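Just one chain follows, in the form predicted on its own, and it is written as structure tokens.
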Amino acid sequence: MKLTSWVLIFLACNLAFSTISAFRLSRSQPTERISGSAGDVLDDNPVGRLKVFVYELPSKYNKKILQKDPRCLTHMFAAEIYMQRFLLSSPVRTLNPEEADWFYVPVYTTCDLTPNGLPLPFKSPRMMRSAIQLIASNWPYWNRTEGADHFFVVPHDFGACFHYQEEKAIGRGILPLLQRATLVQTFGQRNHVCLKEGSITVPPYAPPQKMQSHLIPGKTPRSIFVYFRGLFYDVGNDPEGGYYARGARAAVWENFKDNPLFDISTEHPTTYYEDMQRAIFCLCPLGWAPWSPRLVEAVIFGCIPVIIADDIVLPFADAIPWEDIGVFVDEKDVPYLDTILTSIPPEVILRKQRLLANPSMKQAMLFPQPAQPGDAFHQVLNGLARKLPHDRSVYLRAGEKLLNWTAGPVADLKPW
């Protein structure tokens, strides 16, 4: 289609949508109730439905690590830190392990950062093994289920596979000692060795106060059709191209860099959050992993997320109807993004914006301090509560062992 045709389409859409306030920030619109496959559960209160025992580990597993690098409090992997802080003061916490439904092991495996702020996962397996050996030696609860009633927060790129490169993460697989535990992780992809059945997929951490400080008036028109800021190529780590984002980001750039409907760039302006609030669609393509904070930012700012990551498992997928809220585009169909998005009927866009305007949806994406009803902390607990009661089969017979403590790469077996 010719460039002028796209301009005419956008102008026509702008005129039609302005009549029915479709380009308004979603918080100024009527909201619509959210119901996922588990029902209307976003507003559920987990208090009274489960009890959690928090292991008191030596500070070398958490607090001392954070003291060495406070940047861990603000990076996208910070859920592991805030989850512990939340549980320590949560009414679901029990000090009596005999009455606990779940056991939480607070280990900060992503708080080992490069100067650029990226987590180095190479010590994480030894650190996690050390913590499990400690609780197995000092408490009886791990040994009676080999971790089947325990949960861990593992927000690495590829969760408990503990590597930032997918091929090497797949080669490693999930740490053998965590095979029976419930993993709370940002990584989610169907039929992938780094996502085990029963895991709870959560949003990455995005600073709530920072986003709140960038809110613009609710009546601001949404004058940007498609918005994206970020890398299209990663020359440093993928010099030949085609591997990073499986080529999806490169396809966005090559096909739409000159399209007036697409406001896309590698530049990250100071108005980034404000721009998202002026956009109808926000691209959320995979990078090295299928997830990124853009999904959280899009939801918070009422910008319809365009999810480009085949087989992705999204946060709290049993509670949030992502198909109704976002737009899913197969990676192979990226060259047709313009046609796909301009073909969506106005009434469908309006409904997605109404769902995004629901406060429950936004709250579920955040790890605020202090915690708020319905936030991501509570969604994790709700997910754990929906797994109860534990099947009797998780409890091992006396002397029974299922996990292999010597499995895994030799380097993982060294002391930490």
Second form
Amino acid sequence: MKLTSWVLIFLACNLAFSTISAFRLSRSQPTERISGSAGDVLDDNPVGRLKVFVYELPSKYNKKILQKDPRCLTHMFAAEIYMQRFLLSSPVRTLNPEEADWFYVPVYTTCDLTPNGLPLPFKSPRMMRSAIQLIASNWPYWNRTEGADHFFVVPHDFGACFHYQEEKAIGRGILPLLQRATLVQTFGQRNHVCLKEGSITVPPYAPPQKMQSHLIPGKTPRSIFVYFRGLFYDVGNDPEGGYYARGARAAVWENFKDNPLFDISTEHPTTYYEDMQRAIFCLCPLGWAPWSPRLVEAVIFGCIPVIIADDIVLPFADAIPWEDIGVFVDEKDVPYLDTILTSIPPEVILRKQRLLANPSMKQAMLFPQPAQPGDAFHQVLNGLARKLPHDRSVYLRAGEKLLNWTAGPVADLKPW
Amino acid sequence: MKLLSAFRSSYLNRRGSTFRSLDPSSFDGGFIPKSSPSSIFWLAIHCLCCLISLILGFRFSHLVLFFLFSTSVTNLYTTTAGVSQLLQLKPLERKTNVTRDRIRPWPHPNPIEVVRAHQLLQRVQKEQKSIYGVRSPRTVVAVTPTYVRTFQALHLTGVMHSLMLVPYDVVWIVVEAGGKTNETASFVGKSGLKTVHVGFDGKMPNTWEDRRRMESEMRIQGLRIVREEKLDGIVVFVDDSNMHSMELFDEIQSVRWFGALSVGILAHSGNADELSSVLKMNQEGKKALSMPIQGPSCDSSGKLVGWHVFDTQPYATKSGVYVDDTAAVMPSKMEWSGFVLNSRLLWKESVDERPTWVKDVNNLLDGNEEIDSPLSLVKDPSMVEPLGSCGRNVLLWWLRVEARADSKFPPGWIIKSPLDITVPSKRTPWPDSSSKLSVVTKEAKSNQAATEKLSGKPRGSKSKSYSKEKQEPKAFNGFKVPATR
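Output the form predicted in complex with its partner chain next; the form predicted on its own has already been displayed.
Expanding to the full complex; the earlier chain stays at the top.
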């Protein structure tokens, strides 16, 4: 008698739990957990795992530059400005440099804009050099490690090479003074001079509120197969074509301009964000530099990114398994893009969409104001925390000098 | 040589193709055009060539001019050498790919891939529907009153196609005034849905007032069928002359017992004169002319507080009485099609499940009293659920267009006998119902040419456009009437 009553109670509990779990399955897209090569680290909380000291530089390095041109707050390199603002009010900040694991130098090197809004990097090396000289002379922490426990945010086209043209950037190389520091940059390409070992790749800045305000209901059917809006030929700088984007974008246009499955053009529609939410694949080809804000937009809007950039290193590559989320196409395979995309099995596409729907994935691509848990700022800190503790060799013996303060082009040595 | 280099640069800039001798130096911060005498000279030559091309009508190449001006043989040799130098590709330190090599020879879409892409799209959309759509879709029971007339084919085709497109199960109940006929049966059969086709005694009357009453009775008959067959689902009143959007059928899935929708009223159906006169009136009265809506009205918290009704004031004197009048037709105060109900409300057995604010439907269905609007089925109208984001989405449109009552059309709209040339007579044998119509008729007559069948006459203003191109009809005293109804 007692046994049967216990069995009944057990069954009743089972039923109750199953109905509770059924209710919890809310009306949103089912998602999958994301775990990259470093493990399931997207949701890690950096607070308590590292301490960052922010140098107090005179305002001519940051605030005054921003005052001169407030457009720096909205262009795709705005990450450097928001990073400083985030760190100043974050719990990982410490005011005691003795206990800091990492040191941050807030210098806005990408805020010298043309009338069109494109940044000119010509003065950036001198600005960076002058900032480093300042901190080296006023605080002992730079000389202690020659910058190995310092990090800088250099979001420009080719990172710390400080030029927008690839050949010039390769010719200059990374600024000699930054040889030992950790660089947080948007540029990432394997076997490239401008990508240092141990750099943290971040996504370019895309305005979160603007993207949120263009969301459409999820039940709008995805009816566009491939979507792309942007330049195929950069007539101003590369009129013959073939040099811009290493000819990849031009190849896309020439091969698929008549293909009804490909919705590609150079227009600037007002419904750009809405259209991305109605597409299955969004092309993210390289431009002058391999990265582009389209990746961020594609992730936010649930459109599978088709990345056409050889050897690119995508943001937070150790935390996010980009191979599972996006489709990588070699530049030489661009003429066969339609074959490649149509031969992907539907289960793979659905899985990619589930991964993209994961809110922590979308959060990791954004720089929201104020910072939220799991966003790009926290991923940067997580990345820095994963590099701790510092190796012994980071600390120099007394009198040891590894950096060459006079290396680089002569024009860079002029004071700023 | 300077000439050659200038020629080369201008030629490359124009061609923009495989001749890619790129100097890294030339990319220093954008192109600064060097104003040298050679470039000015080539600019002049270019203008000259453009002018010549304009005159000749085809493109006049620079090359021709260049070869023309180089007279001596040695010059010719140097120029050919220069051209061959042009054709050489200058390699860069870094590998840059040439665009032309990477265009497929026939870059047209492969049909098999297009089919595969569409299958992928379908699969993704199916997944989206299963995530965001209705979890357990219910059958849609559509009740349609109809009768055979000229415009029946027009209306029923629209309804039939709408119902065929509904992604849920559909049961189509067609109640036909005047008994079952083959005309309607053909539509019902073509649809491929589960259908119930019954006849209803009595011919459909010719005035709108009576017609409305009869349609209500026919709908009640449809509800009786739902009760008898114990159909489970959502009952929608699909009138054959309404237009339904597909979102309507998605929206009604969320109804629990009794729902109300917004119906857009198109009272000026096809009547441009009426519309212009009402517009003029409104301009004087400075009232905004927007499409009138009949449906639920909510307050800011989403609770049903009242109903939007069609304002019949502007049409007090000018509304149509007969079914084929040209004046604007008025909708009833509360159209049946704006309401949906759960079919369980109608079942005999489920007395306990039914909410208390619904009247005893069995009595209503068995009795013979007139039910003019579904609201009389509920005791408490405030319990009705407003659908379509509280009536803000208009999901169907009401419009009544009918041909003349005595207009004839070939049965099944199939012309069996060979076509005779029929020419209209000077006077139509049909009785004129209003003087206005006779004016219209006369104009239409003069333009009407070899029309094969005496089809239902469309509104006068429209028939003009059809027959303008045809020949002038000869005078004829009578006209042949092919064997039609």
